[in-house]
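Taking the form predicted on its own, here's one chain by itself in structure tokens.
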Amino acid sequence: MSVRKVLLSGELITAIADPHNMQHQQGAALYAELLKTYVAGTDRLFALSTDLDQFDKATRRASFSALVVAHVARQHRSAARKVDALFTPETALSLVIIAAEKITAVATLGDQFDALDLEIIKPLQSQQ
């Protein structure tokens, strides 16, 4: 059985952490489902260090301890600058990490990854 590698997008992480975010309920529900698959051993969850750096250690330990931190280095930033201009700098950086870590799925609340050859995980329509 192969383990699916799932990157949580920055917007999803922000929505999970902020109860006042308009997408918090959707994000929290999606994260709860991903945590179930993590515990079952079918998913390995990733997040960019740049997305987690906005939180203090206590928040990271309490809310995001299941996530593997994909550390963003200078060479990743340099490679992201060479990615197609159709993508935002944040999405370009995610694409570089996706390639480096051989990630096959992205959990997100937005549509910035929809055109890519990846499995896109979003909240169920009933949760939106």
Contents of the next structure:
Amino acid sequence: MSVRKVLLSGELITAIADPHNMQHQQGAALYAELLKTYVAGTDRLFALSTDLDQFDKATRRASFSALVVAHVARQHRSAARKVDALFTPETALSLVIIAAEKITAVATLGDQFDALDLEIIKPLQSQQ
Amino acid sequence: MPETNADTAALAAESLPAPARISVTSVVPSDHWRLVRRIGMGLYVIGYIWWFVSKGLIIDRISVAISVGLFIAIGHLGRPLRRWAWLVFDVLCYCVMWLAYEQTRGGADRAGFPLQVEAPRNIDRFLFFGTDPNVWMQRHFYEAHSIRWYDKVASATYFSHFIFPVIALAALWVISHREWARFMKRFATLLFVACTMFVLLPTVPPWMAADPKRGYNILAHLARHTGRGFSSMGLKGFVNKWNTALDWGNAIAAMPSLHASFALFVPAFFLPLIKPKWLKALVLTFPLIMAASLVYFGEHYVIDALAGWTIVGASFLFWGWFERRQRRVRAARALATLSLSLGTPA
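Coords for the form predicted together with the partner chain, given the form predicted on its own:
Below: every chain and molecule of the assembly, starting with the one above.
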């Protein structure tokens, strides 16, 4: 059985964790769907360590223990600086990790990955 | 799964197809270390083959550990420091596991549990309607003065025990730490159960039971010709003495057969990655060939191999169940937290 590797974008992580975030409901619903495929063993969910480091241990354990932490090292940051200026530094860092971990899908609420040959997982457009 | 409110009830993950878009690899600068690692590994493989042909198959555990360590170090060139830290921790765990294994094999002698001499032979006789499979195979296939093709196949299969699990471990170590951890959990469980059985059930192997010098005399004469086919192909084993006391091999650690266990373990771990059914079936013939070889050489009874396979199956079932449970628990915890924030019941 091949397992799909899905990166949860930084903005999705923030939206999931913050109930006051404008996109919390969409983010939470999308995460709930991803958790179904995680339990089924068809998806492996990733998040950048830089996106998770903003939360305390209890929050990480409660909300994000299903995620594999992709640790961002100095060499990843260095590579991200060389990525095309078309992308923001955060997106560039995500791309470096995507390449390093051979991730094929990104779950996100925004459009920063739309130009790339990745499978983009978003909440249904009609509900956004 | 939690129910969300009316506005979000219909929300679902929508997977958008990827039309012609920019490739990630064209955007991200290439990792120059990857080429260095590939060249290093290529040189390593050439060196390993040269050593195998000229000096022999590396068998003793310290030499194996050094050769694997070298391969893994090459595979980690240019990796982040955190990966190296994991590697050091993994290597320590690995060494502790093998030392515990070796100690237990030696300790089985001192524990004083009754030696199983006739029981495994009797079980084999029961399974094969009164026939001793070891004796039957040697009577029908063994020729003292000539080495047949199946002697070579059986011997090569027997010695593959010293290569395949190590290659699998080393490759996983380099490719994916997560998969390595999955492999090791199952592998360590197998070794733990096997070591416990070596202590509780010290068992005389068939070649020893048939050896007149040992005085058991419960089987007809068996030739112990394990290395014959291997050496007839111009191959040999490489064992360095290392001037250490690491040779605690225990001749009465026959139940379960680790040769049979490992021969099933490695294919079983990688089986989900193999798509064609015919290839799956072909891969699964390997443990059968190994078991037949062990019985033919008089190294093990059939029941030893069956016991080894049973432990492998139990280890895979246990860890499969545990990992599924872990996923369910983690997901349930996250969903409970989400339900709280959304104000909906979990």
